[in-house]
Amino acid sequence: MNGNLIDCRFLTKSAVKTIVKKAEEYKSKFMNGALIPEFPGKTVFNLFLEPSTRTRCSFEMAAKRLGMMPINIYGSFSSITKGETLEDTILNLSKMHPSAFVIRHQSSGICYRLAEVTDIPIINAGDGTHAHPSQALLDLFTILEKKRRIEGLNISIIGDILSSRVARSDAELFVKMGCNVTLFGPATMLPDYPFVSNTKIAGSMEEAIADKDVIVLLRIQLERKSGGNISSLGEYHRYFGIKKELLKKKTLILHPGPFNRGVELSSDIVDSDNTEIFNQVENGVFVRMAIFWWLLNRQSAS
């Protein structure tokens, strides 16, 4: 999907190693001060129509350090609650010629369907249950801030692995990039087999965390009634959840966010040195402005 970033599969290595080389520079300048906005006066459209903290501030932040102007769209207040199609909404506010459409929704799939009818660059911030690149691409790139390569480490995904695009997406750019993914969780919230392939489903929680580099944890997806996949999350939190007696001394705990203390992990992991949640959170603005960065410029030169 060239012009667009829906999923991760498009994503060359190549294009991978620039994103986070530019993410590099812009968390280097923003720290020393040095920062220049590189887009005044471009606008993009924010459309998150499912909920969301983190990656909508996220991308707002990042629109705004780069001098450009966003604009929020909420489904509660747009022409959708009166029967507009979001197709038609798109074909609408391209026509106020922004720079890029950043879209959350909840039906797998719809960006693709939207980049159809617009030629204004989409960035799927998050679709049903089918991907979040920008998510694993700055999970990536907080791997690397660490553990300074990406090859060949051992990165597990623990948790709702069947309703989440998070493990979708970092799955197939952490395979992309070389690394071994082990996925792991529930049976009832394990899809049938592996739905990246060079994954593995491990057969334990032991086999799971052993010797893993990284664990990124996932939450239970209640809103897509995962609850109903587990008896309780006391007991997900005993068979599961991570706790700081089961890692290594420098294994790397992401998560997507929101977390929950207490079920995915016991609250000392959250406030541990393993943990990384809060830094992902930093580098999330710095990833979104080299995403913009990296569509913008492409758009200019084609």
Given for the second form:
Amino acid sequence: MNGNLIDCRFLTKSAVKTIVKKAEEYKSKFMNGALIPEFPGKTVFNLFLEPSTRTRCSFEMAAKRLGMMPINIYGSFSSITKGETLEDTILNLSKMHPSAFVIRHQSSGICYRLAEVTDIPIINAGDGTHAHPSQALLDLFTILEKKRRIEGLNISIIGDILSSRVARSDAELFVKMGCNVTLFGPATMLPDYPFVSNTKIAGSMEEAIADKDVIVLLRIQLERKSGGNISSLGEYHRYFGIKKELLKKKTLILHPGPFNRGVELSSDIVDSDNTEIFNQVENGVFVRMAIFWWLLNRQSAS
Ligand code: CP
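Now show me the form predicted in complex with ligand CP; what you just gave was the form predicted on its own.
Below is the entire complex, every chain and molecule, led by the chain shown above.
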């Protein structure tokens, strides 16, 4: 398990700080025009078996900035369409000696299964409703960059909590780093069991927003049949959508994307000073470079 990044539960605080510090270093170097080809010739297989824009491009960009050779595999063009199992695909590709696999898949927990069939490090790029650790790390990085601290911050995560791997990974990481985490959304989208320890569920939108340093918004996961949990997208916006007039000046708005204007947030939020949405995308590349660095160094040390 140590050579992988599958969810945030097994990340130590020290590992989180190491990755964040390295990402800061990479960002600073890149913004000053430096080239950072630290891992020339290392290959990474990016297997995206569920749609993605940000995560897929960000991992590919991160690998290229480090001088690595990313090889992209898409489900519809792979031999999975001929009946090969994903386990056998990983077994075969492992024999080409890549340095890492980056995997996006609709099945929760699939990366744990794949880690049993290969010794090559696996990076979970989002599996079903389970986890999205690189998103949580880049969210943390973005908050730290703006607030200059993380411990003691009040953070709300609002939306389709039950279906969201980002909600789970963000909550796990933020709690680990000492934040007070509140969850909110329609009752049909909230867990009625302990979702992540030491989080609380707000009783109203006012409570979810009040005195928050950061609000993470989530889209409704229509591809996971979440549409049946609300009466309509318009109704959702009316009761759970964030509008500019509800926010305090210093509240940061994060969203993992893709966002839907007029549903979980009004369009003026996207263009406001509160939003960190595009900074998240920018920072994602530096954080994923740091994740590669962290895993490849651990691999060579073992
Ligand atoms: N944040 C995120 O996972 O976006 P994509 O689905 O576009 O990768």
